[in-house]
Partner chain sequence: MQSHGIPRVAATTLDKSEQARNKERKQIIQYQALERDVVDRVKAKDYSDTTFQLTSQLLTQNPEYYTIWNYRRLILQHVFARELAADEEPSEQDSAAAEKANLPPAQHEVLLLIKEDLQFLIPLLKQYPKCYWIWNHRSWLLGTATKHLPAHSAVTLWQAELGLVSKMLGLDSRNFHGWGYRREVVLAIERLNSNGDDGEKGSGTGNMVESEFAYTTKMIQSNLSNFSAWHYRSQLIPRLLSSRKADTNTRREFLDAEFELITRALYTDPYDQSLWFYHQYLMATLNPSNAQALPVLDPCGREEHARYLEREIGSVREMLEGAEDCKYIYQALLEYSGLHLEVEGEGGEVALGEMREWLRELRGIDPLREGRWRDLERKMGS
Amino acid sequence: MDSLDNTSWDVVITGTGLPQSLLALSLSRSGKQILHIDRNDYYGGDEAALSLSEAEQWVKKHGGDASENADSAYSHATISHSEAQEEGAKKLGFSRAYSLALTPHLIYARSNLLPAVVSSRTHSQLEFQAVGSWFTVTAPPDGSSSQSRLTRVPSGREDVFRDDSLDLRAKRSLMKFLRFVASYDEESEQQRMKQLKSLPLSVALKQHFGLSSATAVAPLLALALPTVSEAETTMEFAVPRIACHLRSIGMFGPGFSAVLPKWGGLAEIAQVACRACAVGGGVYVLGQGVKNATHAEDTGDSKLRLELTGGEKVLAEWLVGCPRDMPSTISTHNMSRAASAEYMTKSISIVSSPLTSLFPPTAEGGVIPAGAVVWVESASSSSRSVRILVHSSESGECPASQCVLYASLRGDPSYLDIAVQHLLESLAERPKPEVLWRMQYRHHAEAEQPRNTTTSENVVTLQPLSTDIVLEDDVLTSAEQAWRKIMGDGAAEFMKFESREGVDEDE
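Kindly present the structure of this chain alone in the form predicted together with its partner chain.
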């Protein structure tokens, strides 16, 4: 490809993470000249999916502490293999058999992303699998010799009906709470919600819904998936989360509420989005970032002057990206790590068993899910619990007869591994499933950054994904706001395209 030097563009997008790629998709039919670059040599940015060898390289790059990784969302990365195995023992497949997602997210059926994927005609290039069952793992009290216990979370009326661990009264109370949650934002329940919202979930359940037994509270916490401790989880946080789950069940098929994109999660969506933009004329260059930028107001023609990491100088009417990809001359992104004390410790573990007990069919005659959610209870209500997303080989992320466990915990990582072990014990599989390979890293939240600040008229900042594991609607709305700014008054409908001629319309 000819050099980029001295080229001029309508839009330069930096970074190929999900937010930026969604913007690229939304602009793919606009006829605008788009240059989409990424300073990494792979697609997906912070949401990338990595093979084993790519993961090893990534860990080397992000191994240092926060200060060494000031312009990255990740730090403290480490990797470990299990001990050398005897002949015939389970072992890792080849590197490309794996597509490990750095930030696996739960995409609820009612998320605004999915209709956009359909209306933008990219759904036929994506394969979505069901995330079926939710579980809690209760660890045995310290010193006891009993095993950790795995319990399936009832996620709807029929589950509650069938759940033997709930007596009649508990069934009734739980249903009463679920009915409240299902209509918490309607007029009839607004008063009540207002009263209850700052109460911790467990307290509200006990005092107002007659639910105090641990068997009833833990599953509700699991559905809410808080990052803070049980004592700190308020109704205000938990109720909308549980409602999202309840309202999503059955939307795409009985018995499941969320989906995961096959072959690498969000990275796959980002790639498909970028491909669509390329088909629309967008130019893609990896290994380049924006090193420097001059405010448009300072130049003669109100275009931005950008300098790429390779030294090329380009003109752009618009520059869009997430804060960490923006050059310091133009962004107010605070490089100091002190500003973002919040981080999630995350781990990716490859396990030597298909863990079939975690993937029962979603319903009678329903699909076999490829994802499961596990909530590992912490020892006390004041410490945080670990959330584990389990993906089977059907997700395309690992070879058959293995699984990938994505664990996350806010703050101190020491409980992370223990939680994974508790989960594996609780399955009562013989031989006990082993962790063949794991990596661990910190994911730093963005320092407080108001959305779409334009320090220059022509610079648009997109909101990066949160460090949480639930995909928020904000990601798409942030892309829509950026799209509207760039398209101005001539904007048609966001993400609504006709199918291209000659391209098969899959049903």
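Show the form predicted alone, please, because up to now only the form predicted together with its partner chain has appeared in this conversation.
One chain, no partners, no other molecules: that is all that follows.
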């Protein structure tokens, strides 16, 4: 298509992030005329995966203060190289050898996304790999000459009773709590959960389960992965998270609860979804966003007249996107960073070692995982800890002799580097692993703030991903709600497709 000017579409989707791409996939066999655009010159939106050269360009765009680029989820981006890299002692690979995810996520085996990927027949184009072990890192006290300590989180009853760091009484109390977690949402435990939900996890463990050992609290926090401090982590947050982890173990293989998509995380799922929509007739254009949207009064129906950032004007029955991708003339939500300081500081570190000790087999005879989760404990219960996702080269994100650390913290950004160093120190590898390359940035949460503009029934706003590292079921739920609104009554089952006759689903 030479030009989009004066074309008419059933659905215009703006942005190629995961929420928009899942909607595009769900509409791929609807027979509707779909235009899917993105103001960026790459796929994936906020969930994009970048090579080294693409990361350098990305930092130039997102290196300033948040107010300088209010439509972006990112700010304060910087890149640094280690002295070892500059001296040439240890080398980075070539740019395209890396596929670094801006928003890496844990996808638990019980996530609603995975059955949808299978029923939509796109799973054959994706490769999911196990996220195996969870670890905690305990930093030495200030002034101590001892080094940081790495501890593997028990993954089952047998591991708990083999753990030498807990006495027998603590082990029994921990098993009592885990039995409660396993049935917290059943009728027999609902009243008890209602009474406990507002208590901090550490307080409930001590007062109601007889578990006062700080050694036992850290592994549970590692499974819950809160973004707040230990003192602020409530039972209402922690128990469902821990239950999701435990209930997911063994669904796809022994000894692991979560998976990661190879070759760049969620960006790979988004691209596969977009390809499926293109096979169904969808038209894709990068480097184009929606600048303006008004009702097309002269069409005699409810269509929208959209002005694209390239100047072309198109008509659309529906306009769909996440809030940041929507034009200011549509009533939706806007990011107000002046009103909300909610952001996560994140870093991506390329390390000179494969860190193989973090990737033991998931079980006897099990697979070698490509991911691990590390919880770097904070100095006090009122401080926030650092979560680190560790991806090996088997994730397709770096060369074979290296690995990638994705660290995140809601708090002092200087502690990210300290936490990474505590992890590397705790491994006691020789030679000591070095951070060859590091990118740090702020990932801003979406603050809901209505714009003082007109509303429209044929504009659908999708829920963006949160800044958290655990993929939420709400993302697919939002896409399904948009699909049902567009398709209307009598729509077929969401994301359930039959095999296309004469079409190889693996292509």
